[in-house]
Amino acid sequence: MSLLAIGSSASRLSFKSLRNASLNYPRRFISTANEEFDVVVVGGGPVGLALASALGSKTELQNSLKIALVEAGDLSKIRDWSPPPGTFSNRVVSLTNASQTFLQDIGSWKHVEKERTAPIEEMQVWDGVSDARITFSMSELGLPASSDGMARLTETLNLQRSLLRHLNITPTVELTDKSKVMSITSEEIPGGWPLVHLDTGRVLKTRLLVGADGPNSPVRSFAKISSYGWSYDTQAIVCTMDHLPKGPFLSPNTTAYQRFLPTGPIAFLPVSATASSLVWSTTPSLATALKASEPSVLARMINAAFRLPDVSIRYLHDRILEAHQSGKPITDEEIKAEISWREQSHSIDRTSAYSSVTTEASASPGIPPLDAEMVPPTVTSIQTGTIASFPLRYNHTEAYIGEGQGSRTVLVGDAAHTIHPLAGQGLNLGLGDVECLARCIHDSILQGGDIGSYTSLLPYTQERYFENHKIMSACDKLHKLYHTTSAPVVQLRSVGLEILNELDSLKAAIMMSAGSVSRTDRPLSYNSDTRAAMFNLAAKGVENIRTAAHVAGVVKSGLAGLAANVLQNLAKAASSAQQEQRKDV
C-alpha cells in the first residue's frame, strides 16, 4: 500500500473520529454562526415584553426591524396561567391611565382579562402618628368621569400574559425563552455590534441591545454603566386578603388606602369586591416574625395597622417580636386578646369601623357606621400561599445608554432604576421608558438613522432621566420624612399635608403629574376635555397660593417656615403645569 493511500486512510479515520467526538459533545455548547438582529431585548418581564410589543406593533417598522426577545425563564407558564375564580396573585401593579393608554395604543390591552382588574376611584392617605389625612378623588376635584378611575389595579401575571398573547400575533418578534445569557461581548472594531452569547450555543449579533433584565442587569454590566443607591432597612410584605363585600350604603371597593407608619407605609389595594392586595413596608425582623406566624395573625395585624394609634401598634410589634424570638410565635387568640384590650383602652366603640375584633358585626345588614369609609374593609382571611416578602432598594444608574466598548446598549425599567413601592410608580416609570424609547427608534428609522447610535438614543435619556429621578427622589424623601416620630417633624409634615388637602387645584396637578389622566398624543399630551379641566385647576392653584400662604402665616415659627416651603414647591408644580399647557397649545 502506498504512503498516499495510508495517509488518505488515516485522514478519513481522523475525520471520522473527530465527527463522532463532535456528535457526542452536548449540542447546547456548540457555537453557531452569529445571527443578526436589529434589536435584541434581554428580559421577559412586563417592561421587556411591552417594548417588543411596541416595536412589533408599529406598521412603519414591521418591514424594517428584526427583533428578538431573550428570557431565561419559561414563558409558557405565564401563557398557560389560569388561576381559579376569586383567587389572585400576590404581585399586583397599579397602572395609571397614561400607562393604560400606551398599552391600548400598541394593541396589548385588549388581551388583558378585565374581570381580574379593578379601578381606583379614590385614594386616602394619612399619617400614622398624627392622623393628618389627604384624599385624592376624581369626583371631588371636579374632573371628567372616567370608567378607569385614577388608575387600574391588575396582577403582574395578567399583564404579562396579555403582552405574550399580543406577541403571538406579531410575526416580526422572535421570542426565545429558557435561554440564559452567558456573556456579552462586542465586535473588535470601532462601533462594533454587541454579541449576546446564550447557553444554548446561539450568538445574537444586534444593532441595538436593550437591557430590560432587572436590577442585576447583565446588559448594564457589559455596558459598564455605574449606579448609585442604597438599601432601605425595610422589607415589603405582600399577600392577597379576603374581606366582606361593602354594604349597599357604601361605595364599591374602589378606594385605595395607605397609612404611613414609622416602620413604613402599609397599603390596601382593591382587586375585586371581596379581595384586596397588601403591600406593607416594615422592618426585616417584623416581616420575618409575621411570616412565621399563623396567617390569621397577619390578618389581625393588618386590621390593627389601619385602625389603632401608633403607640399600640408599636406595642403589638414588640409582642410579636418577643414571641418569635422565644421560638413560640404568637397565636391567633393571643393577638386577638391584645388587640381587644388595646381597643378598649383607647375607648374605641365596638360598633365603629375602627374596631376590628368583631368582624361578624360587619356582616350584618343595616346602616354602616359614619366612619365606615375612613378605613378599609375588615380582613377576614389571607389567601393560601400568597404571603411573601422582599427587600426594598433605591437605585439609579448614572446613564441610560452605553458608550465606548458598551456602545449600542440602552437600559429600561428596573435595569435603570429601582424605586420604593410606596407610590406604586415602579412599573409606570418602566412603561414610560418603553414608550419613549420606542418613539426614538421609530423616529430614527423614519429619518434614515442608525437606531443604535448615541445620537439616536440621546433624546431617550434626555427625556426620561430627569422624569424618573424626580419621582424617585420624591418617593425616597417621603419614606424618610414619615420614618421619624420626632414631634416637631410630625407637626410640620402634618401641617403641610392638611394645607395641601385643602388645595384641590394643586392636588389635580399632582394627579396629572402622576399619570392619572390618559395621554392620547405624543409627547405627554392629554384628552382634550380632561386636559382643559386639569390645567384650569392648576392655574387656579397659582391664584390660591396667596390665600394659602396667609393661612400658613398663622402657624408660628418653624411651622410657618415649613408650610411656606411646601407652598413654594406646590407653586412651582402649578407653574410647571401651566408651561406644559403652553407647549401643547
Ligand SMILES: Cc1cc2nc3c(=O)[nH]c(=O)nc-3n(C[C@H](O)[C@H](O)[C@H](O)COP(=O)(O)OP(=O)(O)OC[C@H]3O[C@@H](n4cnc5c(N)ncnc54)[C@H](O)[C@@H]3O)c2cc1C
Contents of the next structure:
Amino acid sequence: MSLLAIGSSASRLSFKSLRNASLNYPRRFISTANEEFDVVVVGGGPVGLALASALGSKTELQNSLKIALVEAGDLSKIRDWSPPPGTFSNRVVSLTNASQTFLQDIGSWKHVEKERTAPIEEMQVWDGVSDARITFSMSELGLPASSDGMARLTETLNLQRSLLRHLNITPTVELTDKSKVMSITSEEIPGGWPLVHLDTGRVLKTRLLVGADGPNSPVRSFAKISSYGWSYDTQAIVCTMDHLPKGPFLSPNTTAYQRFLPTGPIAFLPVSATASSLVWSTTPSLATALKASEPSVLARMINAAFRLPDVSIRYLHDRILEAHQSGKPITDEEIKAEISWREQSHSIDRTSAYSSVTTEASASPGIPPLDAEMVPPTVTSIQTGTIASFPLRYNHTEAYIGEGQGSRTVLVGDAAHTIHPLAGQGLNLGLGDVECLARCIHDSILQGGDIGSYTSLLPYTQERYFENHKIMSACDKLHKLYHTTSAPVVQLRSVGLEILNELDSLKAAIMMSAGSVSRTDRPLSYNSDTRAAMFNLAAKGVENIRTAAHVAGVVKSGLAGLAANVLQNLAKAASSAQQEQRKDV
Ligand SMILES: Cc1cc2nc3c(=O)[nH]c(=O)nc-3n(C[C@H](O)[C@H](O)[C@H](O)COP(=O)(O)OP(=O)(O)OC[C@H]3O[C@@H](n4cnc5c(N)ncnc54)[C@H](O)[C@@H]3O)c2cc1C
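Hand over the structure of the form predicted in complex with the ligand; the form predicted alone is what we had up.
So here's everything in the complex, that chain up top.
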C-alpha cells in the first residue's frame, strides 16, 4: 500500500494505524465506509472547476459518470464574491480566444461578469535596454475590427465564480469544499483503485483520480510522478493600479504593455477605462523592499519602470534597496525628487508621456503628446489591499499519467506544469489540458472503455505533453534571453525585435501558437501540428539568437547580420508553412 503524507502529524500515520487509533483522534479524522465515484477531481482552482464543468456538461456522460470535486478551501467565498464596482482583485489572467471558446462550449462563459473583463486589442512589447519594440495588433493578425480582441483579461475569481454558477446547475458533480485531502492510498488488490482520504473522515474510492491540485500536488506525490524544473529566483509583484482615463484622441484602454527589464518583465494589463493590473517580475529583494514601502512609492516606481532608461531604473532600485536595508524605507517625496531629477538629466520634457512626476500630459483633455500611446497611462494610486507577490518557477512533470501503484491517476494544470507568467499562458495551457482530457474520457465511455485505464488516458498525454513543453520552453528561453545586460545579447535582441516588427506572418504564427486566435476566427485552417511547427520555429529563432550571441561574443563581429539571417530564415520558413497550409484549405 502506498501512502502519501501531507503536512499534519495525523496524516503521517499510516491509514491503518489511524483507524486503530481512532479513539484518540478527533471525530473528523475517523474513516467511514468508502464511497465510490467514477472521477474524483482534487482541486477547486480554475482548472479543477473547468474540468468538473466540462464533464458535467456533456449530456452523453450525465447518466454514466459519478463525479466528485474536492477542495480544501471555502468555495462559498468565491460563490459570494461581490466586489464594489471599480475595484478589481489582484489575480488577473489573460484568457486566449481559444480558452474563451472552450468555456463557451461547455456553457460556463455566460456566467462570467463581462463588465469586469476587458479585451486586449493591441500589445506593445519592448526591450528595457535597447528600447527595440514589437507591436501586435488585431489587424496585423488578420482579425476583423469587430473581433472581441486578441485575448480577454479576467479576474481569476470572476472565472471561478462563473464555473461554480455553472456547476450549480450541473447536478452530476458533487462539490465537496472545506475538505483537505490528507492522504491517498490504493486498494490492496491488483489493479486496485485509488482511495482518497479527507480530513473530514470520508474516503472516496475512484476509478479515475485527477490531480488539479496546483504546484504542490498531493496527487502527483501519490502517483510518484517526478518532475524537473528550477526557480527563477524572481518574485512577481501583482496589484491593481488606478489611473486617469485616456483622453478622447487616444485609443481606449485596451492595449497591454510589457517592458523587458534585465531584472524581469513588467506588464500593464487593462481591466477597465481607469484600472489596470500589474505583473512585475523582479528580484526577491526589490519585491520585498517595494512591498514594505508606501503604496505611492510603488505607483511612482511602476511609472518610472515603463519610462526611464535602464541606467536610471537600476539607480532607483539601488536607492530603494539601500533605504530598505537601513530600516528607513524611502518616502514618497524622496522617490518623487529622485525621479524628477532623473527625468531632467535625460532631457525628458514635462509635457511628454515619458514624464511621470507630473500628470500634465495624461490629465490634459486636449491634443495628447505624440508619444502618448508609447507608454501606459500614468498610475495615480494602488487599490487598497491588492499588493502581493508570488515566487516564480519552471516545473514540468516527467509524465501526466500515473503507473504501477499510482495507476488511474492523471494530472492537469499547474499540478503538471508551472511557467513564467511573461506570456500569460499558464492557465491557458491548463484549460487546454482540460479540454483534451474531457474529450478522452468522453471517447473512452462511448467506446465502452475503462476511463481510468492507461489506454484511455494515453491520447491525453500524447496530445498535451509536447504541446505544453514547446510553449513552456519558448517562455523559458525568452525569460533567459531578456534576463541579461550582456552587450552582444542586447545588441542582437535589439536587431531581432526590430526585424520581428516587420514580419507579420511570423507574428501571426507566434500568436496562433499561443492560442490567441479563436478556433472560428482563424484565417487559415491551422491544425495542431501546424501550430506546433510554427511555435517550434519561433522558439528556435529565440534559441538561435542566443547561440548567435555566444558565437558573436567570440568573434566580435557581424552581430546584426547574424541575427538578421536567423530571423529572415525563420520568417521564410514560417510563411512557407502558411502557404503550404493555404494549399490544403
Ligand atoms: C503573477 C501570475 C500571473 C499569471 N498570469 C496568467 C495569465 O495571464 N494567463 C494565464 O493563462 N495564466 C496566468 N498565470 C498562471 C495561472 O494563475 C495558473 O496557471 C492557474 O491559476 C493554475 O490553476 P490550477 O487550478 O491548476 O491550480 P491552483 O489555482 O493552484 O488550484 C489548485 C487548488 O487545489 C487545492 N488543493 C491543493 N492541495 C489540496 C489538498 N490537499 N486537498 C484539497 N484541495 C487541495 C488548492 O486549495 C487550490 O484551490 C499567472 C500566474 C501568476 C503567478
